[in-house]
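For reference, the chain that follows is the form predicted alone, supplied as structure tokens.
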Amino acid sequence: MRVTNLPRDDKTNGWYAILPDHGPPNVLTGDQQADWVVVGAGFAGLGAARRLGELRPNDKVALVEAQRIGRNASGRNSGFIIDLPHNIEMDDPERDFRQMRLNRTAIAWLSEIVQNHQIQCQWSVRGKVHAAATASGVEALDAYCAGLDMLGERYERWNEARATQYLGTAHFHDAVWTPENILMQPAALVRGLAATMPANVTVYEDSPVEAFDNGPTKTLTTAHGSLKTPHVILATNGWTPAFGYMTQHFVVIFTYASLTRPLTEAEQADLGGEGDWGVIPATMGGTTMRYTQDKRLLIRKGVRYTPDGYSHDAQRRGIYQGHIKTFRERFPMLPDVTFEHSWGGAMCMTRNHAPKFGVLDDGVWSAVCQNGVGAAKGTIQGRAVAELAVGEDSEIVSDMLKFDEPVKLPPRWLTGIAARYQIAKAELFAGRDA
């Protein structure tokens, strides 16, 4: 079958743009063979390829990415590796305990890889801050703390003075800090993960799969070559339907971010705060923020339903103006600081927030749809699907298989109406948290 819907991310990703050049891509050329092919080199694909390389050191593993690694969706997020659920299930704590086990296993594995290979990605064990500037945001924090108490998790509740001392900005008057989240530079991390694969893993970039023959021996064809293999793992998120699977189960939305130039020493002093940090809004529709180790500020705000999977210039320009306004409200002490980069990144969602993990077909597996917490969930889904595919019995495979299957969506026109309504409602409800 022809694979017609391919990733088409633009080249505006700031995280990628500030990295040093790392030479031309290794493009798939000619007719090749492999024992395993992983399609998609985001967090899930990187996790799957690495684990296959570890478990099957005598097998040939190919990892195929449509774009440059780090320019793709996994290199476009806000740079959080989150251990805790965003929304705690008070009626189903076992689901949350299971997800926390998986997320923390992912963090421990990534931490080991980063340390062993000295991957320079601004890895920072700083936790995260949930912050509120509205009464509804405070109510959300109250509920979140009740959930953390139920789970027995450690946290600190901060008043306005403490939040201002930590962040520099006085915009928030209530906050919750949790300690085990990791902050990082996402494009640097995924590029580093790809560069440090086991020796039996070959990474191909700028090699979008244009046709997929799902016979006993599977053939994946690109513009300049092909791969024949008995085993395929799809780590393709919202592009999985292009391969003929899950054609009415995924919603693709784009979130948008802007990144400043580095602050001068004087501007760093004007901002204040206690080092690098990451802020998650207490309410849906609010603004996510980062202050990075290289002294840049990031604003992530604006969500759009994008069934074609493409960040449109007009959308990005309009949202960029909102980023400027939000930045000025939060950082009035930095009147001369400007954004260097603005971009959009794809996020794959399901109606019931369930991943699609496991067997899709004879010789085909999937680790797709992380529902917005891609670094931890994607990494562990990739590792788990590799273990499942080779018959490895593990706790993470058992945990992953306990999640529900994604619920089928209504027709696309109705899904679009519902998605746009929910986005608009969340942004309106967020108020000063937006």
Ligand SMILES: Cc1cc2nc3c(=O)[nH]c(=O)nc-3n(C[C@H](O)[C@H](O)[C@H](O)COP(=O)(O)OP(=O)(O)OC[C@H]3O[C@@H](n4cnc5c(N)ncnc54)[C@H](O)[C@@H]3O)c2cc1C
Given for the second form:
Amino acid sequence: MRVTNLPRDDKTNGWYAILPDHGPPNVLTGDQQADWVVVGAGFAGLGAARRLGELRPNDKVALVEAQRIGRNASGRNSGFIIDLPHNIEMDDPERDFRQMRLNRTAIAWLSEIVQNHQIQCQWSVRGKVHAAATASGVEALDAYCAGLDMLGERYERWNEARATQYLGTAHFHDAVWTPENILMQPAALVRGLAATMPANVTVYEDSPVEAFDNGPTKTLTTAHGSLKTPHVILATNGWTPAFGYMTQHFVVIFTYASLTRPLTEAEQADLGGEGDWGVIPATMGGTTMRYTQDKRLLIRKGVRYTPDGYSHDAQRRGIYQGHIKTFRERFPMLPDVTFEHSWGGAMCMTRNHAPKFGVLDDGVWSAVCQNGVGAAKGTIQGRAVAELAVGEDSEIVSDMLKFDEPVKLPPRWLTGIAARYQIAKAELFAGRDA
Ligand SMILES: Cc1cc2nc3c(=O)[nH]c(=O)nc-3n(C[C@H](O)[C@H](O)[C@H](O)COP(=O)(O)OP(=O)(O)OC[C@H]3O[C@@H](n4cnc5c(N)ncnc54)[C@H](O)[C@@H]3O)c2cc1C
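Got the form predicted alone; any chance of the form predicted together with the ligand too?
Once more the chain from above appears, this time first in line as the rest of the complex follows.
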């Protein structure tokens, strides 16, 4: 079959742009064979390829990516590797305990890789701050703390003075700090992961799979070559339907981020605070923020239903104006600081927030869809799918297999209306948290 819907991430990703050039891509050319082919080099595909390489050191593993690694969602996110569930399910704590086990296994694994290979990605064990500037935000923090109490998780509740002391900005009245979240530079991390694969893994970039022949021996064809293999793992996020699977289960939405230049020493002093940090909004439609180790500020704000999976310039320009306004409100002490980069990125969502994990077909597996929070979840899904595929009996495989299957969506026109309504409602409700 032809794979017609190909990824089209643009070149605006600031995290990627500020990294040094990493040379020409290794493009797939000629007719090749591999024991395993992993398609997609985001967190999920990188996790799957690495684990296959570790578990089957004598097998040939190919990791095939449509774009340069780091241009994808995994390289353009806000850089939180989150240990806790985003929304704590008071009625299903078992699901939350399972998700935390999985996320923490992912964090421990990534941490080991980063340390062993000295990957320079601003890895920072600074936790995360959930912060509120509105009464509804404070209510959401109350509910979040009740959930953390139920799970027996450690946290600190901060008043306005403590939040201001930590962050520099005095925008927030109330905050909750949790300790185990990791902050990082996402493009640097995913590029570092790809560059340090086991020796039996070959990474191909700028090699979109344009045709997929799913016989007993599978053939994946790109513009300049092909791969024959008995085993395929799809780690293709919202593009998985293009391979003929899950054609009515995923919604692709875009969210947007802007990154400043590094602050000068005088500006760092004007901002104040206690070092690098990451802020998650207390309410769903709110603004995420980072202050990085290299002294840049990031705003992540705005969500749009984007069924064609492409960030349109006009849409991005409108959202960018909102980023500037939000920045000026929150950082009045930095009037001369401007954004250097501004970009959008795709998130794959299911109606019941379930991932698509496991067997898709004879010899085809998937590690797909993290519902907008994919650094830890994608990594562990990728690792688990490799273990499942080689028949390894592990706790993470059995944990992953307990998630529900994604449920089917209504027809596309109705899904579009519902998605736009939910996004507008969340943004309206967020008020000054937005
Ligand atoms: C702005 C933004 C902020 C975010 N912030 C956070 C955050 O702070 N923390 C967090 O945990 N999550 C965050 N997310 C979500 C997170 O980035 C994603 O959930 C995660 O990166 C998904 O990983 P993945 O490996 O499944 O998919 P992707 O990173 O999308 O990788 C899939 C890959 O498949 C490739 N592919 C698809 N089709 C083909 C084909 N035909 N041939 C070859 N290759 C193909 C694509 O090019 C892509 O590289 C954010 C997302 C965005 C956009």
